[in-house]
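Here we start with a single chain on its own, the form predicted on its own, put down as C-alpha cells.
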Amino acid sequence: MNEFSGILSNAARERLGRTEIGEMISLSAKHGAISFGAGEPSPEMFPVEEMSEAIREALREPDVWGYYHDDYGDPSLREWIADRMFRDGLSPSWVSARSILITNGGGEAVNLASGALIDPGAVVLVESPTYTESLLTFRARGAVCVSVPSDDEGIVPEELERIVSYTPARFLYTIPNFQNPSGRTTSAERRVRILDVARRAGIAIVEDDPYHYLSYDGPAPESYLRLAGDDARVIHCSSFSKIVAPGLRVGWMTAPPELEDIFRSLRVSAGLGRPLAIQRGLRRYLDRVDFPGRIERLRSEYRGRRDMMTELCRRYLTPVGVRTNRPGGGFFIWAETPGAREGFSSRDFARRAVERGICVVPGTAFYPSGGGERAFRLSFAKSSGEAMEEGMRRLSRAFADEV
C-alpha cells in the first residue's frame, strides 16, 4: 500500500475538509430524518420527459460523439443566455454570446473566477454568512477569507468600506439575491453603494446569482453586472440548476473582455470542455418550452412552500423563542436563537436533532472564522405538506428539549 501522508499537498492536508453540509445530509440519511438540510430544488419541477427526448435528439447529431473544440462552450446555448439575460435586464450591452462561458454547474463558475484571481495569501471578501462550498474552494487556492458584516439588507456598504481601507482584497464574492444561506436580499441601493466602494479600491465583485428568477414577491434588484455597465469588474455566475434540473450541470459565467483569454486556458488546464449532448439537449429543450411561464410555475410552486414554512415557523418555532425570516425568494430561511441561551451551540444542536428525526444545517457552516452558533439554515424547497408540518414539529420538540 501506497503511503501518501509525506507527499500530500499543503491544500489535501491543511485546506479540504468535508463540509459541514455533506455531514448533515449523510446523518439525515443515517438516521432516516426529514430534511430541510439540502438546498435542492424538487425532483416535482424537473421536466424529465422534456428534456430526455431533447437529449435524445441532441445525440443523433454525429459531432456530439468526438471531440469538442469551442473551449467555451456551444454557441447555440451561450447567445441563448447571452440575450436572455440582456433581455431579463441582468447585463450591460458589452455582454455577448462570446462572453458566455459554459461550466459545470455554478460551482466551476466560482472555480474558475478563484483560478483567475487568487494567489495563496490573498484575501477574499465574503458576506457573513456566506455559501460554505464557496469557502471550500476559496481555501483550496489559498486565500484568506474575511467576512464583511451583513444584515437583512445584505452587506452592510460602511463595514466593506471600514474593510478594504486596511486589508487588500482580490474580490467580493456575493449572492446578492435570496442568499444561500440566509435568505437575504443586497437592496438596490446598497448595490450601488457597494459598488463604487469596490471601484474607489480597485477589487472585482464575484456575483453568484443562481437564485435571481425564483422571487416570490415582486423582481429582484439589478444585478452588480448591470449596475457595473462598461466598468467589467462585475464577473458573474449562474446555473441552470435551480431553473431547470441540477443534475444536468450546466451554468455559465460571464468573462469580463480582460480575462477572456485566461478564462480558455483555465478551462482547458482543468478538462477541456463540458459535454455537448447536453448542452445541445438543452438548447433544444428551451427553444420548445415557454422560458417566462416555467419561471411562474416554479414560482408559484415555491412560493406557496415558502409561504407554509414562514407559518409553520410562526406555529412551531416562535412560541420557543427561535427568530426566522421570511425570504423574498430562493430556498432558504435563516432562524436565530434568542441571545439569553446561554452555552447554544447550532452544530452540536443539528446532531441532537438529526437523531431525532429532523435535519437542518447549523449556522457554523457559513462563517470562515467562527459565528453562527445561535443560528440554523432551513431549506423548504424540497419539502411540502405533512412531512413540513411534521419536520417542524420535531424541530420544536427539539428545541424544547434544549431548554
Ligand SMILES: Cc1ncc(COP(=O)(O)O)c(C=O)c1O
Second form
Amino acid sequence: MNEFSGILSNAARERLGRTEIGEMISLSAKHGAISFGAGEPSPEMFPVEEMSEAIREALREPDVWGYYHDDYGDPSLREWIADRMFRDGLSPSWVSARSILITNGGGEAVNLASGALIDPGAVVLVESPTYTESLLTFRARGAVCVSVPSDDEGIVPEELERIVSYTPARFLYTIPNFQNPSGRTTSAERRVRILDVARRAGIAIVEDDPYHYLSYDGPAPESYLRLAGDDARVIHCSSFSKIVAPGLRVGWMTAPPELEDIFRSLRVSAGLGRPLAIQRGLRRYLDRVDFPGRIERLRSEYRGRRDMMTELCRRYLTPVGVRTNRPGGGFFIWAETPGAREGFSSRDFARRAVERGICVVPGTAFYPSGGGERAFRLSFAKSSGEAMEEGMRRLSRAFADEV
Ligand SMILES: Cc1ncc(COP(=O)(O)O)c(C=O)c1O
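If the structure you just shared is the form predicted on its own, then what does the corresponding form predicted together with this ligand look like?
Below is the entire complex, every chain and molecule, led by the chain shown above.
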C-alpha cells in the first residue's frame, strides 16, 4: 500500500506526524492510567440540559437547515460576543459584531490567521514552551517556528527584541493568560513592551486567549487587543470550549477590519460556514444563563482543583526534586526537574510513568525545535479528590526512580 508515497505534499510527508499529546492520551487509555494529561474541561461542568434544550429550539428555526449566507457566522451570537468583550474590557473601540468571525473552536481561528499570514518558509515567532497543536498548524502551512524564550512573567521582551533584530517574522503567537502548557501569565508591563517591539518590527500578534475567564486570583491583565487600541495589529482568538463545552466547537476570532475580505475568503475555503443550529442554540443558552454567575462557579471549582494539586505537588513532588509553579488560572501546572540524572528525557519518563498508571505530557511536546527535556505538564482540570492524590503518589514514585 504505497499508492500515496510519490504524491504526498511536503507538509504531509515531513511535518505531520502523530502529536505527542495524542500519543500520550492513547497510551493513557491503554494502561488505564490516571490522567493529568488532557487539557480539557471537566464533564461535570458541561451545561448538558440547558444546551440540549436551547439547541432543540434552534433546530425548529427554518433557516438553520439551509446554507447560511453570512460567512462570519450568526449575527446574534457575534453581537453577544462583541458586547461581552466590550463590557469585560477586552476590546478597543473599533471592535463590533462585524469584526467577530465564528470558528470551529479557537483552534480554527489560529488556523485562519495562519492562512492570512504564512507563506511556506515564513518565520513565526512562538513563545516557548507553547501549545503543540498550534505548532502543528503553523508547520502544516510551511512556517519556520522560532522560539522566543519566556520565564515566570511570560515572554522576555529583550529576547523578542534580539530575535526580531535579525529574523524577519510575520507574527508572534502568544497565549498570554494561564498559558498552555506552562500556566504562566505575561505581566501587564511586559505586554506593553512586547507590543512596542512588535510595532517597531512591523509584525502582527496572534493572541490566543481561551483561558481568559478562568482566572482564580483576580482578573487577567489587559489583552493585547485592547492595549494596541487603534493600531489593529492584533488578531485575537478565543473560544467557548473552556467556559461552555469543547464538543460544541464554537470559537471566534476578532479580525482587524483591513483583513475582513481575506478572512471571508479563507472562511469559505475552509468549508463555508460553521453549523448555524449550534450557534443559535448557544446564543439562546447565553441569553438565559447568568454568565458572570457561571464564570464564578467555574472559577470556584477549578480554583479548588488548582489549590489541591499545588498542595499535592508540595507534598509529593518537591521532596523528590521536582519544581512546580502555581498558575493564576487555566488548567496547567508546569513541572521542572533540575535534579534529574544526566541524560534524563521527559519523553522517556512520561512513557515509563504511564505504564505505572499516571499520564503526564512531556515538555518536549511543546517546543518547536529542542527543549523541554527536563519538564512536563500537569493538568488539574479533570482530576479531583482521591484520584488526584493517588495520581500524585504514582508520579512521585515514578520520578523517584529516575534520580
Ligand atoms: C492555547 C489553546 N489554544 C487553542 C485551543 C483550542 O481550543 P478549541 O479549538 O477547542 O477552542 C486550546 C485547547 O486546549 C488551547 O489550550
